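As C-alpha cells, one chain now follows by itself in the form predicted alone.
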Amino acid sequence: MDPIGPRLKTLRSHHGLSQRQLARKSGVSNATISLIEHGRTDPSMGLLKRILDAMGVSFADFFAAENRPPEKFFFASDELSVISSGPISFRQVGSDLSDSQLQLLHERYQPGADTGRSMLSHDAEEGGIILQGRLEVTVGDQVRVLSAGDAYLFNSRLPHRFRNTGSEDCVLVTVCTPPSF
C-alpha cells in the first residue's frame, strides 16, 4: 500500500492547492498537512475525511487509486492492443479506455478488404488520415477514394462502410469519440 502522505500532495497538486490553501478549505491547520505529507504523521480517518472532503474527492475514489497502474502516457509500436487482425486489422493505443473519451487506432486494410456491404453505424463520431493506399469510404450516399494525405470526418450514426480498392495494403490512423468499437 501506497503511503497516505505522497498520495495525499499529489492530490493537492493535482487540484492546484497549496498546503496552506488545503489548510484554510479543510479547517486542519498547515502543519498538520505538511507532516501527513512528508510521512511524519498518519491521519485518523475523521481527519483524513476533512481533507479530502475540502477537495472533493471520497475515500474510496482516495484510496482506489492505489489499485490502478501508472498513467501511461507514451506508446511503442508493439505496445499496441491488437484488437482485430486479418484482412483487416486495429490496433488501439491503450488497452482500457474505460475512462477515456477518445479511441485512437491505427488500421491496415490488405487489398480488397472490405467491412461488408452491411453499413456500419454506432453513436459517435470518426475520423481518419490515410497515410498509404487508398480506402473508398462510403457515408450515407455519398462515395470518395481517398489516398494517402487526405482525410475523413462524420457522425457515425450515418450508415459508412471501408473498402480497399487498391492493389498495396492502405494504412490509416484512425480517431472515434467516445470509444465504440
The other form holds:
Number of protein chains: 2
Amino acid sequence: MDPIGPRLKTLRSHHGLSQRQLARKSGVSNATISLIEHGRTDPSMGLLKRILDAMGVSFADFFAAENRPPEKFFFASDELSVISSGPISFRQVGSDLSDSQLQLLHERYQPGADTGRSMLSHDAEEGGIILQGRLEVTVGDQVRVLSAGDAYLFNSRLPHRFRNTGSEDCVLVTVCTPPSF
Amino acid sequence: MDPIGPRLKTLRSHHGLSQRQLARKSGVSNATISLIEHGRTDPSMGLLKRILDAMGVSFADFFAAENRPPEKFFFASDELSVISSGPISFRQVGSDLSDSQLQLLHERYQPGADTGRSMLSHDAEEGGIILQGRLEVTVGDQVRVLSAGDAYLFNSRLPHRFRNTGSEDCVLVTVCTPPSF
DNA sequence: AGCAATTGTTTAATTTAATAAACGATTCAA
DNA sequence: TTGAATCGTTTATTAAATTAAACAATTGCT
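Now show me the form predicted together with the DNA, since the one above was the form predicted alone.
Starting with the chain above, the whole complex follows.
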C-alpha cells in the first residue's frame, strides 16, 4: 500500500491540529499518531477510523484519491483539445485525464446531431448546462427538450441519448466523473 | 463506517471463494478471516489490504460509497437552486447532492467579487469554463487571468482563490467532485 | 533569567490482534 | 459404513499494535 503516514500528517496539519490535539479529539494516544505518521506501525481499521472521524473524513474520502494534482491548471480557449469533430464537437479541458476524476467539456451540437442510445456499464455520473439553442435529452424512460439555462444531472448507468432537434447549433458545458473516455 | 465484516463476506462469496481459499491466496490465516467476518477482531490496514489485494479490490473500491441514481434528471433554468447571493451568485444543478458525486454550478461574479484564499481539507477536484468576462484565478503559487473560452482544472487540496478584477460581470460554469458544500 | 505549557519522539508495559492447531459438521467416494 | 477432504468456528500461543510515561526541544509569559 502507499504510505498513509505522510497523507495522514498533511491531513492533520491542514486541519490545524497538533498530534496531541488530534489524539484528544479521537481518543487515540499521541504516541500512536506519531508512530503511524512515521510508518512504524500498521494501524487497525477501527483505530484509523477513530482518527479520521475526528477530522470528519470518511474512509471513502481518505482512500478515494491517490491521484496527484495535475501540473497544468489553466487552459487557454485554443488549448482545449478537440476530441471529436463532425456534427458533434467536443472541446475538452486537459489532454491527459488519467490522473483526474473530472472530465469537463465544451460541446457543440449541429442541427440534427444525435449520439444514439448509449448504455455505459461503468459507474459514472454526468451533468450539463445548456448555453445556447435546444437539446433533446433522453434518460431512462424520460425525455425532455432543454433550452438555454436548463440543465441535467444523472447516473451514467442509465441509458441516455442526446439529440439536437432544433434548427440552430446547441452549445453546452458538460461534465463527467470519472471521465468516460 | 459500516461493519466491514459482512461486506467482506459478501465480497468473498461474490468471488466464489471459501475462507480457506481466500486465506491461501492472501497469505492470511483462515481463522483471521472468520474472526473479521464476525466482527470479533479489528484488522490492521496492512492485513485488510492483503485480503483485498487477493481479490483485486482496492481500498477506494471497497469503501466507495454506493450512490443511488437521483430521481430528478432535468432542471429548468428557474429551477437551479440559488446557493449564495451577494457579489458572487451560485445557481446549482440539483438541490440535494448528498447522493451525488457531482456539483455543477452556474456562477456570476460581479466586478470586484473575491472569494479570498481558501484551503479545503477534503480531497476534491474542481474545474470550470469561462463564458463571459474575465476572472483572475490563483492556484498554489500560480496566478492567471482567464477570459471567455478559457478554463481551469485542479485539485481542491491546493490553496486557491477567484477574483473578478475586471469592470464587467464574469459568468462561468464550474464543477466540483465531490460536492464542496 | 526562570517557570509552565506546549511541541514531537522514544521506550517499557499492556492490551489486542494474528496464528497454528484442534474442533464438530458436512460432503463425496469407495 | 468407513475414510478423506472440505467447510466454518473456537481456543491456546505467539506476535504485534497500543498505551502510559518519560524524554529533549521549543514557545510564551512574568
